[in-house]
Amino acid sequence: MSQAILQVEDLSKSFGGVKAVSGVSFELMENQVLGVIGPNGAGKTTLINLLTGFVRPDRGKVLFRGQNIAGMKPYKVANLGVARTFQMVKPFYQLPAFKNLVLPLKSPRAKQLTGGRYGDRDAVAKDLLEEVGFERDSWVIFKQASVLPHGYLKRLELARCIAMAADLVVLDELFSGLSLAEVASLVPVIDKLRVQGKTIIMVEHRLRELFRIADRVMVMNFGQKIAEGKPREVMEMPAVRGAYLGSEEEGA
């Protein structure tokens, strides 16, 4: 049976008197995808920012393999087996697209889980590209990452978290600003990482392509988590409803 990888205690944050994340806890199961969705403004980024070091929490527990990572530095937490992308894309913008995979390639938990013995990272790095849909024998590996569109973007931060080698793979939003078509060339790749035994946590207003991968989804709204069960149960909650679907509605 799956055990929890993650358990998320009573979690809050404040920001100036404004409460972003308020009393949220949930449990995740290894192996499973969970989607996070809720309107803007809801506190869905600060939750995974919390989850992931970026901010420090002001009361609660974030238990990652039973460690409490609440407050940890994030080069800590990316180190234990926690690696994420971001809402807006951060690559090394002056390297060429491959080269953005050296650095995790080199990071301590790869080299720990390849005794140090990753072979020429260089082309594992065009390998890795080539999995989350770079065209191998193209220019676009070798072009700077300031000049690729934004879905090789958003591919490329993907690709990071893979090389990270992480457990748990959290996405802010992977599907921002991508076409249909992008957006179903990346499905199997978030397949093919379950598959590997991966656990997944995906923040998403593309409702219709998160409900074809996850198990669960956990709605928030001002800050506060106010459902969460399998998607097409919790969409017909009259609280969902009102706070997600009454703003969302059209873009949904």
Second form
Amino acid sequence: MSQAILQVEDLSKSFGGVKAVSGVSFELMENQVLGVIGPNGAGKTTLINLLTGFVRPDRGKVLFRGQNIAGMKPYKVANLGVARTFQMVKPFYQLPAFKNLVLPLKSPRAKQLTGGRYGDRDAVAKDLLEEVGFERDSWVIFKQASVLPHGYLKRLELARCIAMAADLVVLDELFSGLSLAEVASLVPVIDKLRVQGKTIIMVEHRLRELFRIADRVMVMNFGQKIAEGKPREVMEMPAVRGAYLGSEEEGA
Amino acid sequence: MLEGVLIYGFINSVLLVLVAMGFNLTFGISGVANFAYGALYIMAGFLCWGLLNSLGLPYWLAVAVSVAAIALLAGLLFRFVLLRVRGLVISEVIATFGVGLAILELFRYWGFIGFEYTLPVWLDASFDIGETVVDGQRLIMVAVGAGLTLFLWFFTRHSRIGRAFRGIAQDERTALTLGINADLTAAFAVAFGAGYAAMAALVILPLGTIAVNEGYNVLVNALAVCIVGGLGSTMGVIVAGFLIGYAQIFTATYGETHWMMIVSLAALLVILLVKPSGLFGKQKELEERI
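Now show me the form predicted in complex with the partner chain; what you just gave was the form predicted alone.
What follows is the whole complex; the chain from before opens it.
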């Protein structure tokens, strides 16, 4: 029987007069994949920032394995086992691709999990890069991140989360800016994470691919949760159609 | 004469690298431009002077205590002043500049002016290098400069805090997602940089007197070297230190001594016109890419 790994209660955050996230509550079971969708400016990224400690909530709780992590510093959240990616990629630009993973492989969390016996981290880093779709025996893994194409940097973001050995992985628009083929090659990687027992939150605009992966989908608009359920069912809901298409029911 | 110019150019270059390294280290890691740098430098001198002349501590102990105290003070400056304005670049500059100004002018107000404020040389001897006579203190300064540069290189590559330094230097938000405590690391970086300033002061000041105005000169020299080299780049500091260091000595030898300070400022102006990110600066390249 799986249990809730994350319980969010009445989470709220305003910037000036704008309610970026307002009274959002939801639960996430262990090993589930939750998709978060909504129009631009719906508060999806703020929600992620609230979950991972980058923004302090005005009110509400975020219980990760029963512990309230709302307002906790980002590095402490990371050490508890919550990893995230950034929509605008943020690699260590001056390090080679594989060295970007050596840092998380030597992180305080990794030390805690391995007892300081890390093994050959360079080799592990290269394995990880291969797993997310870098060609192994090629020059790509040795290139500085600053010269890598966007597609590789997105993969690097994902690999960093895997390297952190997180239990909850939060992906902020991982698929944005990627070609159809690139997205198609990443879908199995995420499936594999689920098989390994990870719990995943995905903020996405690429609905077709998201619906293939997600168990549940939560829809946000103007900072509020307007719907939650199975992917296809959610898209049939009038409120969701209204938010996305601006349907005539809205005015009725 | 050329031999002398080459040797003294080398010594002057190491002096500039030594003076700029702490400022560069702090900026490169935490993004804080510590404008109290010159004041901390001078304060280390006066503190050591006080420990020697009032408390009568042994010289080596006075040096160690001064360096530790200045580093601690800078760490506290970060914790209680800079942390509140973190990320607001202008506020950081104003805050550190204000603190530096206050420290230096307080020394002036309290009457710390005069030729009696000197530190003894570490080694009272002179050596012949070819036909040029060089005093022991300058040789020690070269050794300390080389030692501190090497230490920095090893430290940032082979220690846990050093790797954390490099992590937050490249992207603070990403470092946070890896469980690195960025605020604490930045506090260390500020303290570490100030410790380097104090170390530089205590090995350089025995060559002259401890003067309040030197605090401003040190800041200008450190800024010039860091900006010409490219803020945050250790290699940049070394190359720029040698460029400006030799240029100053050539100017003093074949031109006029009082033009020495002009050289750093001229180098600063030229680099800002030609390549604003500095010789080894990476800031701009990355901004263009994003």
